[in-house]
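Single chain ahead, written as structure tokens, the form predicted alone.
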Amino acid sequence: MVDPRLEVIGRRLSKVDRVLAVASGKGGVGKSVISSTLALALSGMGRRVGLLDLDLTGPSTHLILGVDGLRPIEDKGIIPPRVHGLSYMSVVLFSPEEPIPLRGVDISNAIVELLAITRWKDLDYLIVDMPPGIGDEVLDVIRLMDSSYFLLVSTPSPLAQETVRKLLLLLLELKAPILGVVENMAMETTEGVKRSLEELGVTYLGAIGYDPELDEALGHMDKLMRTKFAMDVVKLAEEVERRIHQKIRS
């Protein structure tokens, strides 16, 4: 028996001209603090952004973003609440303080059951933070966001290379849209992560250089966007538009 949720969703995303996936093979290299600034980032060029925590386990861009107090809004659905200039959805709007083991089958379920309820609005662009791995939610969303672009995440660490890597290799046999790797936590310029890709035939999107005091400014807005990191977010967030302009000419 065809989900009849399946339908629904294609409805539900008609409205979002772009997807971006911000994914990576392993936790702990900034993932959802890009995501976050990424999509601060484009909101601040002027485009119409939505940010979809899709980590269901372990969810942190409402820390990021200093969300408190949010609930969804139910109108034939769930409208997802603004929050600085952005439409937000995560599962922390509906479970705030318990923690939600998942596994297996309930993965999916619940990502399909949070794609059909969510009605999101005219967007230029919906940034999907992704949860660490190659596991369900990854092909999850390239079954049922099939336009969806991926963009993944490596530091100059070998651990993190090696699984980004898996993950590309993943992405290039199932022929899902990569926009590129962008490299985070860069103390110096690096060559390990340009010649691996090379090798794949991946672009290299750039380095977003180590900030320590990118800690202290999570949950302040003002003061995350004025970090050097946020600067060189803003670079990647020309970068990645240009390069999905590039794609949809080619």
Given for the second form:
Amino acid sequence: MVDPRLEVIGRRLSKVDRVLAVASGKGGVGKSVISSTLALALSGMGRRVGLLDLDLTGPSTHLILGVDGLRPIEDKGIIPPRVHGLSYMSVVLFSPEEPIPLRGVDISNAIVELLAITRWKDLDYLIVDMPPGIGDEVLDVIRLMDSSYFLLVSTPSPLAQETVRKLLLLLLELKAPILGVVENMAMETTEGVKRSLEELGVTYLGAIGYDPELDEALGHMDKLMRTKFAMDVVKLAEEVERRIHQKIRS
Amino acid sequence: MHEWALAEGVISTALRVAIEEGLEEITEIVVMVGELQQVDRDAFLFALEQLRTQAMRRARFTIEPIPARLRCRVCGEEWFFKREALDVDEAEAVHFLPEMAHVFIKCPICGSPDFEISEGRGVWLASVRGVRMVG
Ligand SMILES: [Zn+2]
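Okay, that one was the form predicted alone. Can I see the form predicted together with its partner chain too?
Complete assembly follows, chain above in first position.
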């Protein structure tokens, strides 16, 4: 007995150059805002970018992007709709308003199904907004999208750092490629964070400052991309490009 | 589940199984489809016909639907999924993503959305029969 859906997933992703899974050990560190803004920043640099919201029970990228009333486009599967220049996929396409109560096995099944039906076209980057934590989604992404690079989001908070460290240990153990860690809501590089990453052999990708004007700009593209936060994310995007090219060469 | 995605998966999995088992021609492909997948049988057969390869030119496609049995995790009630219980939009959402059933379906006894799908979720390639290569 073979699950034929698994066979399609590789083909669905065959035109995607690289998958970037944006993850964090815990919630509330700004992971979804960073994924969405990073996708927009890379797109602004002329890259072809997709954004996949895998936070199935708490999707939020549609709120950050300010999109509403999106419907799936059916053509031998689902074509991700275009949103501000991005190819976009989220469960909100199927259920905009209602909460989706899912347990682990359902989450895995839903991820398999989403990856099997979504027809991504040629992309330089597919950014995946992962749900917080070390759960089924992280393991599924490693299992099903096995060439994904992980980009982790931390904050200067010791709690965030500790959970990111645990996630890093898991990823290292699973031999998942790690692009590095970005520190959000930081005014400057936290030296301790940088050092503990170096001990693990993980790259520190830089700091993104706390921006009190960010919340107000969410959902409004013109405002969002003019925030100081977005300027920092553009720098992150440039760093991501540099690191990816280094990794490909080495 | 979307019929094309499913058909593509079935065809390429069947070809892989045929190679593994040394079949030079495939004569029958049996697929079990959980009813919760909301697969349209005709659309699925059409997609399979379109994707049929040389190695399976005479193969018969057999589709076995498996009724979707649901079990409430709160009160233990068991019941079968009925398509008629959903309106058009809901049925479409479940068709694209079967887990959406958890949004639209509640336990008929206690009203909880916390139920498990004990049977009839997923798709399985049950068997690939064919003619073995000689020698
Ligand atoms: Zn019940």
